[in-house]
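Presented as structure tokens, the chain that follows is alone, the form predicted alone.
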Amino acid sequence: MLSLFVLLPFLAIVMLNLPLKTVTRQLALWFGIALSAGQVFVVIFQPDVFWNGTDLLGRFFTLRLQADNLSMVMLLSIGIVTFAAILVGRQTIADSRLRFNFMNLVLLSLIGMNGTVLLTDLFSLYIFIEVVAISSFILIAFQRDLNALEGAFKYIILSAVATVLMLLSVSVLLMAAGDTSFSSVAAAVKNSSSSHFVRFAIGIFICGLFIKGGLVPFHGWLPAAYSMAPAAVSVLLAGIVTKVSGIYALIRLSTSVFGPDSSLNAVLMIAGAVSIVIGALAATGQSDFKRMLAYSSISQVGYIILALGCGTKLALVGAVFHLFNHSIFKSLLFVNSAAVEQQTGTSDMDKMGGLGSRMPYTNATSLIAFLSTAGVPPLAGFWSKLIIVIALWQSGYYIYAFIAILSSIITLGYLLSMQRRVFFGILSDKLQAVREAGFGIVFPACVLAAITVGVGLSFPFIFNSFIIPIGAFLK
């Protein structure tokens, strides 16, 4: 059953590219919607599927697929964000040929992301992360305007560096372990804790994942890629792509393969704290809507890595929970930036103002998203940040807990500034004709906002039954 998460998007790509182009171009959107919505349905209502291992067999290779609670959270996030990105693409990409190409690339990315969160082999993980990277590179540049090409160039250059680091690491670990399965590598790491070559391999693989996840100081590609990519691509990139190819892999490997290790945890905590602060401070000085959200993403990912470095079960629960919440509220903010940019023709916040009266749904859902991002109760982002702060405090990391709280206040400040500059104030004469965005943008925004509110309000009821079991992947 697990193999269907990889095989169905692959079969969809094959069917869409059959000779009947007139028919398949009309069906492409519905293939994507059906697959992403179906994935969400299966994860929520058929959880037993996740406990069965599956072999994807070929003549020369075998892929071992397994899933646990962490995989369930990731597959759910992938399905939700992909669904939203497809609808935004339908609304914002007018040309049917470009829309068809967009759908093919999204399906390819879906294969890579689903495979990444299900695999139990280091080399296969590297391969599927590269599938995500290649499809992302083309998605960023596929409209071929100068800004998008610049963002894609920065992405591919740094991604290539990460590729070299990860492949070199896999080679060293293969020599140490004899194969690249997670269990074999974990045993080799445990038995070779004093080996400088093994520690070197772990270090460069972690650096590669830092680049993929856009963490400071390897974040140079992220603001350009997020802000210069087409609107629907920004939703996909910010919402889930970097979370899967960088952050999920860090969580999985540091807990199940490379760790626990005090030195690694210390590096993760420092990188997380620096990313939180640098991302938040950089976001305060931005006038471009999407660029501010890009730097905000760096800051929010820092919370996840900080909690991961803390290492306790409660901290890991907070990390995974915040990963899910961030996927939702950051996707929502980029959906709303797509609505504003499409209706006004600009992403420069200094040229906006007063849009709340013309775009009430976008205004309301944006307010929900930024309050959740800043950790304001009772929205979902508040609970995941609270768990992280409590875990840090219980572990004696008082300075890191203080950094997490202070940065949330900074986040509230710059997002309030964003809301004021875009939606409050007096509407200028140039924006008098602005109207609410179309259904393809408003609907996913409302769905994402409903998830943010629903998870936040239901948290006291789902904490023991759904949130705490996330930590079961540590077993």
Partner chain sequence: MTNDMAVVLWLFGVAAALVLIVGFYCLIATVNLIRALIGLEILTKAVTLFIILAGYVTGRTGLAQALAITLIIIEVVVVVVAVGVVLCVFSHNKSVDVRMIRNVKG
The other form holds:
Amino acid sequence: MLSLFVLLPFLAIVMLNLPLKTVTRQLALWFGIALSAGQVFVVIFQPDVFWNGTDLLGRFFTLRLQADNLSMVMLLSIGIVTFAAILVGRQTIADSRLRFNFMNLVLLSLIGMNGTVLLTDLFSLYIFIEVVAISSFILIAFQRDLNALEGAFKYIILSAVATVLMLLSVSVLLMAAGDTSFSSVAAAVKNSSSSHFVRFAIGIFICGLFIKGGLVPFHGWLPAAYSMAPAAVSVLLAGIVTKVSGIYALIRLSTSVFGPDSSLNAVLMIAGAVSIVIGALAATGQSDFKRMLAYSSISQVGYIILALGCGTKLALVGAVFHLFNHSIFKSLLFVNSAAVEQQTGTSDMDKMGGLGSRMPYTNATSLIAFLSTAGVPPLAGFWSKLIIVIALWQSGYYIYAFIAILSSIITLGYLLSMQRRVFFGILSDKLQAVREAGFGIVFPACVLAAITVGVGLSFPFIFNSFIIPIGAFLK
Amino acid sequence: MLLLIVFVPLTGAFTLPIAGRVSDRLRNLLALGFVLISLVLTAAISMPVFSGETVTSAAIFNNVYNFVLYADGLAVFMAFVSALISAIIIFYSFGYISHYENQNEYYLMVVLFFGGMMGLVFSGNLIFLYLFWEITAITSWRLIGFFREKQHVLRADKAFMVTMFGSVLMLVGFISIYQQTGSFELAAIKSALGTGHLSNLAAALILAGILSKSATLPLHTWLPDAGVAPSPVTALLHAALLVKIGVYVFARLFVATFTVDEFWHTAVPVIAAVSALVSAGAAMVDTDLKRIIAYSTVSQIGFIFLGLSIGNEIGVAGALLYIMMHGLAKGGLFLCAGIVEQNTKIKDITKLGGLIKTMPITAVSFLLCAFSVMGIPPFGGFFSKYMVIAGAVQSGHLWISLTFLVGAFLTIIYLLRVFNMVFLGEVRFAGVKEGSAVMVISVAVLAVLSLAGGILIYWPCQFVLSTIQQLPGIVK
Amino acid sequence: MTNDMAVVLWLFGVAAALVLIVGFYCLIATVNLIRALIGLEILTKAVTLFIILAGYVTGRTGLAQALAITLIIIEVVVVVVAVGVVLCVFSHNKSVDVRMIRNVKG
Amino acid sequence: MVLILNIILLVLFVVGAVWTMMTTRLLHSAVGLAFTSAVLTVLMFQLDSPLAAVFELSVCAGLVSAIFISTIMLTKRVTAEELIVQRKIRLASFWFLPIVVVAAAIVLSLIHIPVDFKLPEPPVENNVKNIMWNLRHLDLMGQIAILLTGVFGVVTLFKESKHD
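Please supply the corresponding structure for the form predicted together with the partner chain (the preceding block corresponds to the form predicted alone).
Zooming out: every chain and molecule, the one shown earlier first.
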């Protein structure tokens, strides 16, 4: 009953907008929480009834969805991050009307994301990525803060350029394949692999996805959008939106539709390595909390792409595992930034200091997230980076392995400076009154931190049973 | 049993902040208790180990990430020494740290550090060795920045960055070992390598990690800077445990597991010699009490590396003894410095003087520990230093031995200079008291142990000799 | 492919490519938010033509039309949202000049 | 004959696009867009795609242009002096657009890249309605979701909030 992943949020939106405003506004939050939590539940526990039950709706709709292990990992991350974002949104958006709209838009982007990771058609991929993108535009802009509007506009323009590139490619591939489904496009690409047109089409499609995923040199929109968006929206954006619409699509297409292909892989590796280094270096110079995290995101996404380009099974497993970990710890860091921003009223790190003693939970969870980002054991981020570096080393990419591992020093450097300026250090007089953020922020932070620690500690146990099977999506 | 030694402090550490909410005393006693449990268990495990067996406990997951704990003589020796010193340092902290904020975090981090240390010592898998290695790095980062002042936190960051830089290089080295042998487990690596050498690249990378952790030239600068930490932490980090981690891993990998290229048997002593001389020189001119002792540590670590890297029996035995004696004595020196610093609020030795009148026990303890570090007979330090240099001469590294003799001579000079300026001379202060009973007892115990270690040298020697019986790769 | 078909493909392809160039040029050169949106529209026109062309050449006009219609609908929604953002910007600082809102670096 | 008509239409299409970009007044630009759209409609008819053409005409030439024009009306009107300044600025950055276009046209007509892949077999199903309504349900779902998003976008972005 895969169609439920798309249809249930849909149904929820319809029900929420029935003309019973007073009731539905109360319910909106719970709908969102129930849906995202339910999604996590069915992915983790794999209830037979859900996955194998007769698809009643399937009799009316032919949705052509398909779930493999890669989609499962994505569905899980989507569920978790959406859950966190909804709770943060509840805490940080004061106006009840805005909060209601926020909930609706989050549900819409949930439809988009679930659809994206399940579908099997190139053109549908474009549509669902667009659903996610448009709801993100509105989410970034919906508090009408001038900076946020600018971030949104930048995002709109670059995302539209990405769309144009992707569609151009779709039209060429349509000419070659006669259809847009993954299987027929893959067959066509295989048949005419030496064709310039097909290669060009693949190239611009990948470029489009690079823009969506915020990879260097197409990352211009990302820091503005991430850092200017309202707190809850940055959690959603940084945690999952760009991962689904850019990185997931790249993984899916480069492994089973356009590839595997050696020159494509070479391009991916170069883009990944450049993103790692540039993102990390740019993050070093930032004084705005969320901007730093945004650049850090670019750098971490670089690891995923680098591993993707490496192309061995172990590397791909590492890439997907890092994608999952990254969506967890990066959204955790953004939840922390939301807490700090809400309590101090600024996201400028130079105006903070010593908050650790006032915000113990935020402090502890940000410590976990930062160590995980920098790849310090025993947290989850360490293991995925380790797998990636081992895979690179085994394939003989020594230089890339060194780039990957030395960049984690830079990562450690800027995150240490973040810790120093925000949490560690001496509390200034102005900030004496700061208190811990409310339950809606602390609770998701603790959940995300628990996931990071739990995955990290249980890694040796789950390595064979969960992490290696991720690779089953490869043909 | 091994699991208990490692996991009692590791998991116990996280109960300390909770206990701290109940009462300070309970938390302090629990912290000491966790360390003592490990100490007692290590002692218990030493019986079978020293009769020639090894103890292993492993969780096998059918893959490369098996969690293996492995105890041989070397590990037990190291664990015993660290547990002993940690127990004394935690005891000392009861007095020292009670004046400051964030005590919960302090005890959490110290016990966690200790647990990481134990895990590292017993780890039989390179990945977990790295994991525990980083746990010690994280905890020492928090501990160095304990006072939260900007300068301190910056230095804590620096220490973390430098050691992390080394350790990721080491991780790459581990990965290249994995590629060479197909495993991260020490036992499997040992059998896979057989008589072959480890590749030079891997050796160099791992060495970079070790040198950064052990604060050897050129990656030593974080250690003197880390002197801003609370004194028990400095003692823990600089004297007893953190810098010894590098040395231990060197012994564990390069002496006990692999054979490396002949080249390294010359290169490492040279690096060690340069490090010993340069830092001794730095110690001569510095005026900050704790920085001098820290430079002295850098210098003494050189001796240990010398002993381990020349690879003959007497050298390795001397180095192991050195680990123990230096831990005790240098710990004592730092704790004495802590008492001086806390009671006078001054770290600059040119502004101190005549403290022997007001702090007699501290002064005497300082002197005893200093004698041991200098290598004056019959203190413990003498025997270890003697054995290391004798080993070096025996293996034909004559020039290097001479360099180290110069280093030893410099040690005598700068430590006497410190003692002279701080404790002798005219009295500059009125009303300076002796440290609290808990602190004074701790330093006295360390001083007495340093002395006893020398007079009763037979016992530690037996300990060490039975340890090195189990090490391959020693030129007999 | 018949000869006629090849000529059609080439002619239409070149024209659509030229329009793409115009659109990209506009996006790079303009300083006006609304004009940037118009540039986007021009780009979309070119892409629509490409898709229809692909359908025509392969004899799949049905599929291509279905895709084009979907594309047009999405395009309208994007424009509406973008115009909303532009109007919000305008209500803030009474200008639709990009340079006016460049107070955020990056 | 058909070919010549096509060529004329294509030239109009490109010229329309260029003109849309080159005019200084935004209003003219919007009209230019509508014109380009209308030409595209005819081109679509020529390519056997009547249904999409009708959509293009009604939605793009009609609705989108209306949206643009009303937006331009809502934003500030420019005075005559400002117009002259703007024209100068625009000419500075846009004067070589026509040159680029002509150059590109020449280059593209001279180099002839052959289609180097095999075209697929003719399809089984070629009816727009059948394809849209029976085969691509997922796309329909996506369209509905996008329309809903648009609705929420209008609700959140256009509604006057209290503090504005």
